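Quick heads-up: it's one chain on its own, the form predicted alone, in structure tokens.
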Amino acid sequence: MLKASLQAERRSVLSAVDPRIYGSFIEHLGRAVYEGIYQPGSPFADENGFRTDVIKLINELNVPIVRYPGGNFVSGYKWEDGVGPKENRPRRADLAWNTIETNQFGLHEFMKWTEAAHTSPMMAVNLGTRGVQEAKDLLEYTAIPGGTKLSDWRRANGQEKPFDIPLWCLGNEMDGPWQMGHKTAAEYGRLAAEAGRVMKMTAPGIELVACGSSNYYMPTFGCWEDTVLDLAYDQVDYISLHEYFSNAADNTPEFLAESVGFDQFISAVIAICDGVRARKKKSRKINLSFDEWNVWYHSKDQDKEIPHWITAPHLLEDVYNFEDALLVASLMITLLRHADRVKVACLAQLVNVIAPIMTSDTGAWRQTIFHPFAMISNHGRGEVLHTEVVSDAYECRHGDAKYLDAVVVKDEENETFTVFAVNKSLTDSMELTADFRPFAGYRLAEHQVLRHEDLKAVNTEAEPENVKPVAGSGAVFEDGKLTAVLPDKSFTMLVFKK
């Protein structure tokens, strides 16, 4: 049996958790919108065409923000196509995903859906094929009460008051050669600065996310962030990070160690932000928006067989297995361990497209990755404590990966503290000890374990509960000291209540 320990002092707070760290993402891609969140005529649809069975599952995830409408899609999108009478909306060729966009779901529908789903919007503007004028016009349409051409058009389209959209993305993955209108760092930095300046002139209270490099392994990484922030520091509040993970090589230990690379990526971007801050002698920090992250590789071969120029094809429909859920748990623990700087994060995506929720015409169900996200989202609110983890490690391509990933979050309002822990060993259980004597008067109130003997086990519509959390046993909490056994290849949640 492996042995590990953790230490977290009650008063040693790393940061409050920004709830937006538990965000997600809906793009006009595949069946994310059509047949995902929106399916008029479905027996599950309400009067607006919104899938109520999907909304119920989204509420279980407790998602505070949803990024929209892209993603790659936004770089060729004309938001005007998606407003006004539906019978007048044009069908367009979407070059991002080689599909047909009907525009039957647009800005007004999305905003109404966020209300129904009890979430908030994170909106993106097109800085690929469009630019400053588009950003200005969209803010005039959404944020000005009335008396102008575009704000009055919004009112004529049924929305009397301005939309409440506090958080905006300045384009998407603008260094990527796959992106329509992709740019050099200098080109994008100037454009982001000017678009941001105009947007904040129109709606001074909004926050803006500048595009970071499209992923950690881009040749532009590092220099891109430095240049963009040098040019747009005064206009932006966050810089974005995107990363997806694959076990195409079928090497589970390396796959589970990707959380180490995830941590290194975050630390590197923080260092760049602070380097620019020091050089420019600024007091204000730029924080991070990790607004695309997930596992993505299962569907890539089948996606090659899907014909182009059809509506809502079955694109990017990864069927997630148990080992994917373990990595998602570790990645979320890593986000929490950087909660002092990562203030926004979006699991990409929410429904059908590389998503925790899948739908068919006959129902909706939870994929394996749904469970760690829901457990951490619902119990990881409050403040992250500085958590010291002592554990054996194994070698991986990023260096050393500890067998134990863990973090402690306290919630003073609800008088709880919670331990989230992943045992990455595929063969050995782990004895975990922790000294929580500063939490005198607390008891172990909930012990949940997500585990399956088969790393490749999946959930399907026919077997939707094949992989799910179950009640754990054997943890002892006496006199402020915890001893618990974490099964091999498992994610464990321990909730303590006063």
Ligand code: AHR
Given for the second form:
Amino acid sequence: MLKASLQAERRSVLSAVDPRIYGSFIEHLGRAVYEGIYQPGSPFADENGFRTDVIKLINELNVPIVRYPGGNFVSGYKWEDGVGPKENRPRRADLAWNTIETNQFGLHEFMKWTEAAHTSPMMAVNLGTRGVQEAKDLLEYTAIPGGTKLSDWRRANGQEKPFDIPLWCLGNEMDGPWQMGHKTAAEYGRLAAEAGRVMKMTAPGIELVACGSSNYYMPTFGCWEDTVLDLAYDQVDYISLHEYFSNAADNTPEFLAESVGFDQFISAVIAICDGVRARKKKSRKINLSFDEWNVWYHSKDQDKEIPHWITAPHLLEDVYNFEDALLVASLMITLLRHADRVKVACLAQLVNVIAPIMTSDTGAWRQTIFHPFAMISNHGRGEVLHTEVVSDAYECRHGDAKYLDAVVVKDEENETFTVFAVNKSLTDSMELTADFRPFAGYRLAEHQVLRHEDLKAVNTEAEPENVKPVAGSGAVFEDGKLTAVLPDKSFTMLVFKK
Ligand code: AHR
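We have the form predicted alone; now please give the form predicted together with the named molecule.
To see the whole picture, the full complex is given below, headed by that same chain.
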């Protein structure tokens, strides 16, 4: 049996958790919008056409923000196409996904849906095929109370008061050659600064996210962030990070070690933000918005067979397995371990498209990755403690990967603290010990374990509960000292209450 230990001192707080790190993402892509969250005529739809079975599952995930409308899609999007009477809305060719966009769901429907789903919007403007004027127009439409052409158009379209949209993305993945209107760092940095300036002039309270690199391995990574922040530091609040993981090589130890690379990516971007800050002698820090992250590879071959120029194709419909859920747990632990700088994060995406929730005409179900997200989102609120992990490690392409990934989060208001822990060993269980004596008077209230013998086990509509958390046993918490056994290849959550 492996042995590992945790050190976390009650008073040694790394940071409050910004609940927005439990965000997600809905893009006009595949069946995310149409047949995902919106399906008029479905037996599950409410009077607005919103799938109520999907909303119920989203509420289980406890998602405070949802990024919209893209993604690559936003870089060719005209938001005006999606407002006003539905019969007048144009059908358009979406070049991001070679799909026909009907525009039957747009800004007003999304805002109404966020209310129904008890979440809030993180909106993106098109800085690919469009620019400063269109960003200004969208802010006039959404944020000005009335008395102008565009704000009065909003009112005529049924929304009397301004929309409450506190967080905006300045485009999407503008460093990527696949992006409509792809730009150099200097071109984008200037555009982000000027678009951001007019957006904040129109709606002073908003926060803005500048595009960072599309992933850690982009050839321009590092230089891109440095140049963009050099040009737009004063206008922006966050820089974005995106990353998707694959186990196409079927090497599970390497795959589970991707959280080490994820951690290195975050640390590198923090270093660049702080380097620019030092150079500019600024006191204000730029924080991080990891606004696209997930596993994405299962659907890549099948997507090549999907015909172009249809509506709501079955694109990016990854069927997630148990090992994907283990990596998702580790990635979320990593986000928490950077809670002092990562203030926003979005699991990409939410429904049908590389998503924790899948739908058919007959129902909706939870994929494997749903479970670690729900467990951590619901229990990982409050403050992250500096958590030292002592564990054996194995070699991976990023260096050393500890068998144990773990973090401790406390919630003084609700008098709880929670341990999230992944044992990455595929063969050995692990005896975990921790000294939590400062939490005198607390007891172990909940012990949940997500494990499956088959790393490739999946959930389907026919068998939706094949992979799900079950109650764990055998953990002892006495005199402030914890001893628990973490099974091989497992994710464990231990909730302590006063
Ligand atoms: O989430 C799917 C796509 O991945 C997004 O549209 C894009 O931003 C990223 O490359």
